[in-house]
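The chain below stands alone and is given in structure tokens; this is the form predicted on its own.
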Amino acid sequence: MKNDNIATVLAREYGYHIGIIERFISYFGLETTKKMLEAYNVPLKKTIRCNTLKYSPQELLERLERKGFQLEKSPYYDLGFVILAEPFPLGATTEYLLGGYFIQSQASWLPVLALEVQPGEFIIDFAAAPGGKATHIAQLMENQGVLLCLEISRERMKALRSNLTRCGVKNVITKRMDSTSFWELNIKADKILLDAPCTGEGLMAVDLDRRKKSVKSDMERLNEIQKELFASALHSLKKGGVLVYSTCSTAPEENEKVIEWALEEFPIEILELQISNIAPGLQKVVKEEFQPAIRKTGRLFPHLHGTEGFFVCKIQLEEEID
């Protein structure tokens, strides 16, 4: 072991591909990496989001407590609850089957909160399945306006439509297509949510298989898709429209570097996130420094926030793109 470097030791100790550990250390430093690895060994608490199209938070709380569930309010959201005790599966209650709540991580609420949804708007969810964020948008729209949900996968579209129906969403149109080509339809929205496909590098506590493989090749492939989706979304916004970009990844390549690229390519402005208890975006990765505006983006880390690793950014389009 004397000849082993620290990355090799940590990879062996925590059961990770050494390439992941080396990246973590280079980006976040040794001490933060150790804290992240420890945090990823702690299972995430289950959380649910109350669907106000069906129940008020108080009514839902009382119903679940009568069944023996113990809950507490989430620090991130008034409509979110952390499950402290679960006498039987959350997906087997009458309230769940009737669409009264969505089983969803706390981090997944943040992109929709950042979007600051208003009833009557035209909003597009660019990667909508399985519907957690889409149903959240619809309930904040109070079923008023138009929500367009795009999804490329036929199988995932089935789950999306099922969840939309279960949750009582009525103002929705679903379309199975590749969102990278949506801009060709020349449709302009008020707001767009792009919860982009990513490596899921922030999900090490949930998906242990992700620890065992290098993500480099996947990251390079997904980074191109992220940029194509980003460009398509910006072309599909009205002037002054808002785009929220998010990933469940800690990788700067999928987060700050995508935003840096977009700032150089398009007439956009990064807006402040009106979300408390969130870390700012990285200002520097190894020797690469980002524009000061990148600090307005937000991050969640497992060791700081008790969530998966997550990234969110809110952007306004200053000039409509033809």
Second form
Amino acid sequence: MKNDNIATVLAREYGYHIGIIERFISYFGLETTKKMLEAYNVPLKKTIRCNTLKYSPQELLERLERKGFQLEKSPYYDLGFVILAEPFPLGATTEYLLGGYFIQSQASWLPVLALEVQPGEFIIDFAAAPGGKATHIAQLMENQGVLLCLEISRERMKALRSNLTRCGVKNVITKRMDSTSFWELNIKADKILLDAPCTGEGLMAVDLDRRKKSVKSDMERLNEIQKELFASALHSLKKGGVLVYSTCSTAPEENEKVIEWALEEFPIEILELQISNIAPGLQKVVKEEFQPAIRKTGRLFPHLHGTEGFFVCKIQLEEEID
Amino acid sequence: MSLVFRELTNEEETILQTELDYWLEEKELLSFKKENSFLIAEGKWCELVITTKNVERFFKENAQISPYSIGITFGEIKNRKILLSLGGAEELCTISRKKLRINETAEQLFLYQRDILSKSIIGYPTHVNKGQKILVTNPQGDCLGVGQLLLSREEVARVENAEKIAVKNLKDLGWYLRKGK
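Next block, the form predicted together with the partner chain, ref. the form predicted on its own:
Time for the whole complex; same chain goes first.
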């Protein structure tokens, strides 16, 4: 059977827009696409991250077990737990209300771990709401240094502020603004997290509506924003500063292609990710071959890692940009 | 409406000092003030925020930022008094002695905005009087919110008062579920 016929069959069988299946096949090949589609039909395990500003992982584990929850340590992170049994909603425990943990997917821990946060640094989260990664950064900073959280949406700002307060984050300033123009303020950070707005093509397991939508027009619009944010972030870094770029998308247009563009435009170097078990970035997409350094970027695939599809890249700025 | 952040006036400093004097002993008060910074967030309301010395310094050096928020809201200043926020209550809870401990059944009810019955109290603080505010904690000592004492220590100890409301719920953590999202 030809690939276009197979795409039609798979689109019908798994309930996807045919354009998505065609793209998956062209980027990842037929066999991987089938594995991904199968994996997207398995619900993601619920996971939490212990907030060490409030509890040690052991204390949190004991407290939740006393309430009837069953947890096991995440294989990816020593502050993470996989929830095996939930006698009542995880978001309604006293420990949750006290900010003792954040309900967050395993993939979401990755960009913050890649950032290798140190207490005392000046770090900016370029798209901070609802605060999952920002609160994670703050706990690794041990409430020292300065964390600046930027967010464009007024509505999402409320959730961000509520989560920062709940988690006991004191070393923070939030600012409502379009981060694409942050560079105009001429403030230079040690590190920046850019968890960019994306099509969310890696979230097919949790957002079933997404399967039916063509991403083509969204992709072009978001790609513009991703590049604008990327440029603004690099202009806002000190020399030697670190930018972590991530998306919850498997689309190379939003990942490797953005990094390839940045390598040509700016004085940057891609750094190795100190994260085990992560798949390397794609070296080739259809007929387009990327620079060898792109291999240092990292990917999570649903069929390989049991997570949503995710991309992460760590970059160092070699010369400050005016 | 955007907030304007500024240093405390002398009057606001006095209001803060009065509030901290109520909650903390002298030794705890000194270290608390040494470790933290306070700023005023002025808009429709006058909020007191608690943050770190580093953040305060950064804010002063980068005034062009115009923040949406800084640190944690400690409370609202109204009628020359501070209405403690949940964040403020938690900041004080680890070092204040004005804490009332309640049992696990009452913990759940308190988080649903309910008042506290006399029989639910398992630890009543000294040096507080009827009508005064206290920090409410669960058996593990976690801060659940702020309450106002309606019965004295002696009244709570009396069996015939077991079903009476001893503490009025002023603020509880359940707010994060009801309004915080």
